[in-house]
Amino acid sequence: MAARSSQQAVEKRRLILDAAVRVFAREGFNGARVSDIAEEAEIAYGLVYHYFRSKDEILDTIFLERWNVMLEAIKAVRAQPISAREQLRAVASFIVESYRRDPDVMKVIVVEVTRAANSFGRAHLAQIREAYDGIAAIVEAGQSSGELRDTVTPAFAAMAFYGAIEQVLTGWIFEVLPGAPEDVDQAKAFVIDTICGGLDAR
């Protein structure tokens, strides 16, 4: 009985996650109360205050879940053994798919996390600078192997090459980027070309 009570919590948690995506997607966190996701999710309004505080934990929760599985990933991807050129098309790789799998965890996530960048930021400080380092791991190898230049630090190249993934993703979230499939493959061409290679004539 108990591990039953325990998976219908664990379902019903789920179920207002879900719902809160597609809620702060279409109306934007701000605009988002917490009865909308209660509507979305077809439960009564203070069955949400059960399983979260706020709003904003949900919003919190939801960060953290997409983050953390974005951490394993690089870490996957450093067990490879293959070039750092290629463990960064991984990654890139991951992110880009995560979009186009999931499209309203992406734009929340993208969108409405970025806004509030100075409260999350201070409070998932260590995971957000893993995620930078794991990143930075892969082209400091790069680079001690001969495989990748020297001249930029590891640390801004992590920040350059995160960053610009960033930007296509809020180019498709707004529709300033064409997103057909085709388009989708080959940003991950462009952001391994234009971070590894670089713009300089060589």
Given for the second form:
4 protein chains.
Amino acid sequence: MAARSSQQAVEKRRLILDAAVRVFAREGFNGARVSDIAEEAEIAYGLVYHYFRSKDEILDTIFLERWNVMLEAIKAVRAQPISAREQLRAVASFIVESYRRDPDVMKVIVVEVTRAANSFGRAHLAQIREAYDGIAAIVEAGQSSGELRDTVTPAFAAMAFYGAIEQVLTGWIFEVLPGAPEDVDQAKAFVIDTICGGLDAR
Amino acid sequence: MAARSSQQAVEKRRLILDAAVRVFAREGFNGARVSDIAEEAEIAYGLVYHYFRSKDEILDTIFLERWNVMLEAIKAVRAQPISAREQLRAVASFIVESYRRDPDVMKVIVVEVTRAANSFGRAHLAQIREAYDGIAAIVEAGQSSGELRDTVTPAFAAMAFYGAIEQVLTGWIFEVLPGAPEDVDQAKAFVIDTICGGLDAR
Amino acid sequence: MAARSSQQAVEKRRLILDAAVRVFAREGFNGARVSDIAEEAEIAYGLVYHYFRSKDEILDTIFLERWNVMLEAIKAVRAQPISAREQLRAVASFIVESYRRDPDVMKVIVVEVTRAANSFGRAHLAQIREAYDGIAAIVEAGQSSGELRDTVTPAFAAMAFYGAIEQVLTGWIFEVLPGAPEDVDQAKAFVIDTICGGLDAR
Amino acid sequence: MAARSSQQAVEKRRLILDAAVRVFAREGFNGARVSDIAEEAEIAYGLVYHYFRSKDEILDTIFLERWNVMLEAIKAVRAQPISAREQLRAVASFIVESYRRDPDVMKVIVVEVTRAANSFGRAHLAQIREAYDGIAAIVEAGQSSGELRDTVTPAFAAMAFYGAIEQVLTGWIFEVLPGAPEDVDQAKAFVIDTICGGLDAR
DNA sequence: CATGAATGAGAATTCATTCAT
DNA sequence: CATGAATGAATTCTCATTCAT
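Given the form predicted alone, state the structure of the form predicted in complex with the DNA.
Once more the chain from above appears, this time first in line as the rest of the complex follows.
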């Protein structure tokens, strides 16, 4: 019975988180009311406070849940015995696939967290930085092995790489870039081609 | 006399805008109260509303003022008889210099506008897009002349390029990238080196 | 349980409406603050907005609630098989009794709505007109049957009739007419005597 | 020169009052801003405060100016050696003509003053009452001479009489009564016919 | 007299959070 | 667990009035 109700509690929590994602994606964090989330989840809105301490905590949870998956993915990629370029491709692919699978979550993360220098971005800076550092580590290893040029610092290269990807997501979010499935597929190749190969003709 | 008071009015407007930039940079748009702006500008509360219709209009003005300068700069760059790579370098340089000269304004634009898909970003989408299009046009011309590879679409390359730069600004804003003057100088070269030259060793 | 809390909700709404009537009667609609209403109702400020969308909606509700009762009363009077004079007496009696029973509500309606040509009066014109039309219909029927003279149009007679009554209420509100219970009783007869019988000696 | 500028001052004051009448009629007293009045008068809005102490004083002036003319008119009518019925007709005629000549002023008086039991109406109660008393005096004299029936008190008859007229103005203001010139003419006869003759057939 | 910038007290409304049931 | 009524702090915007020029 405890297991049963605990299981229900988990599901209800999930229900709220998923509803919050849709509402935050639609209205933005500031534009969203807790009552909107409750309505979207079809629950009484006092219940939200049984599962979360505050509206902030909901976004924190949404972000951390997904971001930790990404951190794990980056870690896994780094452990693979493949070239730096392949590792970067794998990371780009993971992020792009994350968007394809659940665009709302990525929209919320990109729009409400990773640039929110005075609120959530600052609060989760350590986590965000961990991703940058992981990418930088890939670049650094590539530079050490001679696979990548060492004219730019790894940290800088990591920012350029991550920024390029996030901007592509932003382009989809704003609908200024074509976001059909084949475009999303192509984007993975494009990002690597641009960042690794460079725009210059050889 | 009319000139005098008109001049004063312009200056007071400027005073408010400059104060608002500092406050928005410090607290974020949502965290900033109109009274904070008035206090920062050392004027009476109500005077803000003598010069601006609303808090939103203040941010709109801050954004458009600076963004239009950038659009002009991009236009001017495109008119120059230099290579695509040089044009991209000029654009990157302009944006990075803008940050160096007035980091608060760029922080506000990057943090509160260009990714704010449910508020100001959406409202100014046409302006934002104009910048992307200008960059894409540079890439397209470079591809036509054979200077740049045409394996990625100009629109895509423009997003990657702009995203890389904006992420560097973000890195400075969050202080995860070294932002000393020499780093800022170096960043210009790095961005071009990364995006044009690519990370791959030759 | 649902019935219980629903019932409570209804009662609280009533509590707010009744408090608002007292406050509007005392301070006028414009002079009344929402906080005055909350204080008068002995509830928290924000609860007013749980039950009503705005301060305007409170007055709308107060007006419509009572006015619809009056429209029903006029309709009922018109259905009675009595002379036009008796019908007019019944209408006058109903209005005067409404005032006697709840002078604050009538004060609010007369002072804040029925002459407020740029706000509530205009907003509720259709409802207000319906009352005029009902009275005019009584006059018209009386004229058709020969009971009343047809030297004035029914619409005009209705306005004179209604205006005479409302002015008597105004006299009580301003305390320029004696408003003791016996005066109120007498007023019913007086209105009919004046409007139907005329001031002229026979 | 003093005369000249004093004359100008008088004219400017008039300009403001006339503009205020139009604005109050259009927006209502509460909806009108002092700046609206200045704009309508085509003057700088600080100037309003050279001629009037406050927004309230403007309405006070508008009211008193016209109301005193009416009090004078009623006094003059009472001095005439004509029947009570003729005197009442003259009063009704005066009010109706006042509306015809300047509907905005009468609209402002009727809408913003004579029923405003918590603001201007209360403030000008003495003046308002003087008009009622004048009319009551006419009725009383008519009753003494046997011309009018004495079944109702003069004060009550005065209220019915005045209320009927004001309601007709209200009908024109709300456009629920036909207000063409011939209707306005007819109204004078109608009011007297209704109040003095009564609605009853003989 | 004339101007309109400057002031600041108010007031409505919102909404995250709490809590009694 | 669930409900949604209750709370009240916070904030934007308005606008009458003052005042320096």
